[in-house]
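Below sits a lone chain in structure tokens, taken as the form predicted alone.
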Amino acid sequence: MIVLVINAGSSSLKFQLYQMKDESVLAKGRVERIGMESAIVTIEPTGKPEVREVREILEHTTAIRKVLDMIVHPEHGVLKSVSEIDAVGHRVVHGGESFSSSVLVTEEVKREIKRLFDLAPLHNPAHMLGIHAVEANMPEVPQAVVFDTAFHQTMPPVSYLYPIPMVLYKKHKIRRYGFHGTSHAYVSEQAAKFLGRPLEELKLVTCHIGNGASCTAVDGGKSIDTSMGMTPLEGLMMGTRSGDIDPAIVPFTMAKEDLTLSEVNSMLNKHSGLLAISNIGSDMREIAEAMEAGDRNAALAFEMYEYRLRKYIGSYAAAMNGLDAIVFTAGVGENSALLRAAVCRGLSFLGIEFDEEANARRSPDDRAITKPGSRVQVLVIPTNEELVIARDTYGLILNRNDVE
């Protein structure tokens, strides 16, 4: 079975094409600047050179059509016909309380995703554009949706409810939802395989640390708490997001600086975090270089970032009453030996025996950065959210075929 994975944004679209027989990637690519005359289309077919084109692409239906054209192109394509694609899987950020697992796309599912637009106004409408675009180009091909929030639907009320009037939850579903669920689920399973132990027996803290960042307490394979909340703004200090702050700062700042609700929302999401404290940028590599050069603001930004991450890990160890392993993943988590070292040195009380040499080595493979006798293992596991989407889509199609 061949599965096309789509991650549609408001002005961009990423894709990967999988042969599920061996879970190999046949091709991947992206469409950038959708809605403009100078949109950029890129395809990286496995075993062939990358191809890049600039052309007018004004909406998502045209973007999908161009992706399909490139996939079956006589020279740089990887399939003979679009009809070889058996299913399409979509990433959808927010499933609310409606979806605790991946589902096949139906009219009812589309209506429910649309109803959830208020919870993810920047993401869910764009994902719906991707679904409609595939329908327009491949009307007979089944589609599935995989939700970032689904993995966290196992959280108990003590974790997901906020201590605010209950009527706000009952009327508006204001609660913690969590995000990066496909990543946390994937690295949890990979950690269990690496450790050679059943996932059901493990207490893990998984750290998805990229420009957006979140930690999850995974107890017995289930998310019992996670740092992001109703929106991706809560939790850790991030590249441009503030993470946890005193909520009274919002009305205070609005009054003092005469800011609108939109302006303060933009401040907290796009102009805070590493960017705000370092006054350099949101890229951890830039922060590290500036630290090396003696920049005090960069050093402070790094220390705040690491401190808040370490606090969350410690609190989740307490929440689970134990800890078997910490997992680092995503761009910063996989690549910043500096951050991992700082976090692990500050958690030595847990019984972490840190291996400096293992941490410094770069590798695309799952690996431990602690010594064999360490009471708590620390792992670096590259995430693969697209593969999770492909696997879920594949499983749903197989189950549907069995029923039929």
Ligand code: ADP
The other form holds:
Amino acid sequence: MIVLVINAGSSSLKFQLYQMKDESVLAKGRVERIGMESAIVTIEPTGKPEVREVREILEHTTAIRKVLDMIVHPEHGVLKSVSEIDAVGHRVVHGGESFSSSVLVTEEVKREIKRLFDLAPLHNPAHMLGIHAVEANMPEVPQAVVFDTAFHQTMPPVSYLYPIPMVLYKKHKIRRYGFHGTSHAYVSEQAAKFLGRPLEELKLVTCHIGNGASCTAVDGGKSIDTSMGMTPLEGLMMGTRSGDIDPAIVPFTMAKEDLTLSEVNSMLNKHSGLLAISNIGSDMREIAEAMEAGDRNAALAFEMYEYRLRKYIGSYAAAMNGLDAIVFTAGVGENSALLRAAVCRGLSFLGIEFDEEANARRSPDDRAITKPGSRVQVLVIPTNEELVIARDTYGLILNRNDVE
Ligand code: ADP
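Can I have the other form now, the form predicted together with this ligand, not the form predicted alone?
Below is the entire complex, every chain and molecule, led by the chain shown above.
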């Protein structure tokens, strides 16, 4: 079975094409600058050189048509015909309280995703464009949706409710949802395999540290708390997001600086975090280079970032009354030995016996960066959200075929 995985944003779209027999990637690529005359389409067919084209792409239906054209292109394509694609799986950021697992797309599912636009105004509408664009190009092909929030639906009310008037939860569903769920779920399973222990027995803190960052307390394979909240703004300090701040800062700043709601929102989401403190950038590589060169603001930004992450890990160990392993994943988590070392040094009281050499080694494989016998293990596990989407889509199609 061949599954096309799509992550549609408002002006970009990423894709990966999987052969599910051996879970191999046949091709991957992206369309950038959708809506522009000079949109860029890139395909990386496995084993062949990357191909790039610049052309007018004004909306998602044309973007998907172009992707399909490239997939079946006589030279750089990887399939003979679009009809070889059996199913399409989409990443959808917000599933609210309606979805605790992946589902096949139906009219009702589409209506529900639309009802959730309010909760994820930047993401869900773009995913919907992706779903419609696939429908327009491949009307017969079944589609599945995989939600970033679904894994966190196991959180109990004690962690998902905010201590504000209950009526706000009842009327507007204001609560913690959490994000990056696909990644937290995947690395938890991989961690159990790596440790050779059943996931049901493990207490893990999974740290997905990319541009956006969140950590999750995974107890017995279930998310029991996570740092992102009703939106991805809460929790850890991120590249450009503030993470946790005193909520009273919002009205205070609005009054003092004469800011509108949308301006303060943009300040906290786009002009805060590493960027705001370092005054250099939001990318951990830039911060590390500047620190190396002696830049004090960069050093402060790094220390704050690390300190806030370490506090969350400690609080989740307390939330679970124990900890077997910490898992680092995503762009920063997988690549920044500097950050992992700083976090682990500050958590030695938990019984972490850090292995500096293993931490410094670069490898695409799952690995431990603690010494054998360390009471708490620390693992680096590359995430693979696209593979989870492909697997879930494949599973749903097999199930449906069984039922029919
Ligand atoms: P996203 O959250 O957009 O999916 P990623 O998980 O790919 O992002 O993470 C991207 C971030 O990873 C970059 O902004 C950069 O800060 C960080 N990163 C990538 N490579 C390295 C590296 N070698 N060292 C430190 N940080 C890195």
